Each structure stands twice: as structure tokens, then as C-alpha cells.
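Taking the form predicted alone, here's one chain by itself in C-alpha cells.
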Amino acid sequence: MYRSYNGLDALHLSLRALGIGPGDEIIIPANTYIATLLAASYVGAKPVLVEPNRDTYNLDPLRIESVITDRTRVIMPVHLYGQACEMDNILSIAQKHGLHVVEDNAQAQGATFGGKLTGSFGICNGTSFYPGKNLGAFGDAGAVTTDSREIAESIRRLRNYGSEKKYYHEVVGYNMRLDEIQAAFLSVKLRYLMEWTREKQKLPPGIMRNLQR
């Protein structure tokens, strides 16, 4: 896991490490935060919109090779409210055609899908710890995860001014460090997520719409 600054920085992080640039189509589901279309737009990239599935607002699998051109790059699902994306099938069509998948596990810190947590389908993946997420810091902040150590790497050097040597600079890159407060308070609540989520699960809906407003 490399933290950044915020859950935004984890995406453009991500797409930048895997060259993600101008021409290339990045399909987003269209019912998200505007945080995940930035992100493509800050590469230089085009954010293709597929309609969401209307029992569970994610992205909807049986829309995606609509989408899909000779520009097309990266899948970016979305797990919203708690609910993971259908990662089976989207995986699928991902291998299918030769795309990567990038995980938004802002709003999902916790959430399975087939016994595996999300933010480790994608080939990177970005989460967002605002305050107001499930699993927050006292200020915004963020992290990617990968299991791959060449993206690792790569973003390494690009949140600390594309360096990873001090005063040797490789690459263009970014000031997207996190700083040391927020990532105290997050290493001492990510110890409870699972119990708080428990716990949250327990109360009726009417009032969890409430805490979340």
C-alpha cells in the first residue's frame, strides 16, 4: 500500500503509473463521484459513462462491451454504499480485451466479494480516507494498493516529486505525501473497521441513511 493524499490522487497515481494518457478511454460507471471521472480527465484520458445496475447503483457488467473501442484501457469500477461490484464478471471482460481494471474502493473499505476484500481485484486501486468514509482520518487522505512491484515502484517515485533518491528526479511527478497525523490516526481505527462495521450493520436502515447524510 502507498498512501497519498487523497482517494483523487490514488486514481491519478494509478492511471499514471500504468501510462495511462491522451487518446486512450477509461470506461466509469456513470452513476459516481466526480472524483473518479477527474482522475481520467487529469491523464489527459476520455471517461466513458456505463449506466449503473439498477438493483445495486454499480456498474453494470451487461453494459460494458458496449462501450469498448480500440481506445479502450481501463475498466475503473466503483463499489458504492458498502456493496461490491460483480468483480467476476468484470474481471472477465477485462481479460477478454486485453484491459486493466482499477479498483475506486472509496466507499467499500471492508466490503467482499467471493471471500476477497475489495481494493485487491485491479491490477492498482485507490481508496479515499475522508473523514466522512467508513474508514477516515482526521483530514483527507488516501492510499493505492497492488500487487505488483514495478507499480509500486512507479509510484513510489510519483507522489514524492517523481524521485526516489533525494534531489535525483526521474520522472515529472507530484507532491502526494501523506502526512504522518493522518497516518497515526488511521493505523490505530483500521484495527476496529471490522467491528464498526459489524455494528453499523446491526442498526435499521433508517438511521444509517441519517449518519451518512
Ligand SMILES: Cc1ncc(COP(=O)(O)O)c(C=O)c1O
Contents of the next structure:
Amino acid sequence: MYRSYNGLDALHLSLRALGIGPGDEIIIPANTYIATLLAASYVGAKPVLVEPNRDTYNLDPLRIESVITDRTRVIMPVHLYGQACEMDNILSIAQKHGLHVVEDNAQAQGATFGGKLTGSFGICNGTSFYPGKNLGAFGDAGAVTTDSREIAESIRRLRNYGSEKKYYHEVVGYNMRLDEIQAAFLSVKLRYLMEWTREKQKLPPGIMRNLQR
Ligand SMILES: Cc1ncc(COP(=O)(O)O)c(C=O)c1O
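Right, and the form predicted in complex with the named molecule of this protein, after the form predicted alone?
Now the complete complex, all chains and molecules, led by this one.
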């Protein structure tokens, strides 16, 4: 897990680390928060919206292939309302067409698909620890999750002014580091995430909606 200043930065850094840029297209569910689209816009890529599945409100795998073009580079599933997307179908479409998958896991920390945690399927994935999220910090906070050493190194560099070694700046980076105070706060709350999630799951849907506001 590589910490970033917020969830939008985590998604932006993920796309930068993958080298996504102008001329590229990114498939995004039409039902998401603006941050998913902004991440695509920030790197100069074109967000291509796909209508969600009517039952889950998440990205509908059946509608993905019809919008794939020779410019498509990434599929960004967004696990909304703590509910995992159909990752098996999404991953097989991505594999078939040679596309990256970057999950937006801002609303689903602790959710699973087929026993595997969301945020662990894509080549790299962004999440948010905004105070209202499942795992909320004391202020803005976010992170990228990846199994790729190369992407991890790139993200660490990009979030720190493009620098690995002090005063050596190899790429045009950003100031997107996470405040230590947020990290300290999160590391305590993380211990309770699964327990609190189980408690929330027992609540009626109306109460959950009010809690999320
Ligand atoms: C689905 C989704 N993606 C991305 C974000 C962006 O996170 P942040 O507000 O930490 O930048 C949010 C929350 O705000 C979100 O709900």
C-alpha cells in the first residue's frame, strides 16, 4: 500500500504510473463520483462512460466490449456502496483485449469478490480514507495498492515531487504525500475496520444512507 494525499490523487497517480495520457481512453461506469472521471481528465485521457447494471448500480461487464476501441487502455471498475464489481468478468474482458484494470476502491474497503479483497485485482488501485469512508482518516487521505514493484516505485517518486533521492527530481511529480498524523490515525482505526463493517451490515439500509452523509 502506497499512501497518497487523497483518493483522487491515488487514482491520478495510478494512471500516471501506467503511462496513460492524451489519446488514451478509459472505461468508467457512468454511476460514480466525479473523482474517477477527474483522474482520467488529469492525465489527458478520455473517460468513456458505461451505464451501470440496474441491480448492482456497478459497472456492467456486458456493456464493456461494445465501447472498446483501439485507443482503450484501462477499465476502471468502481466498487460503490461497499459492493464489489463482477471482477471475474471484468478481468477476463481486460485480459482478452490487453487492457489494464485500475479499481476505484474508495467506497469498499473490506469488501470481497470470490473471497478476495477489492483493491487487490487491478494492476494498481486507488482508495480514499476521507473521513466519511469505511476507513476514514481525520482529514483527507488515500492510498494506492499494487503488487507491482515497478509501479510502486513510480508512485513513490511521483507523489514526492518526482524524487527518490533528496533534491534529485527525475520526473515531473507532485506533492501528494500523506500527512503522518493521518497515517497514525488510520493505523489505529484499521484494526477495527472489519468489526465495524460487520456491525454496519446489521443496520437497515435507511440508517446506512444517513450514516454515509
Ligand atoms: C468512488 C469514489 N472515488 C474516488 C473518491 C475520491 O476520494 P477523495 O475524496 O479522498 O479524493 C471518492 C470519494 O470522495 C469516491 O467516492
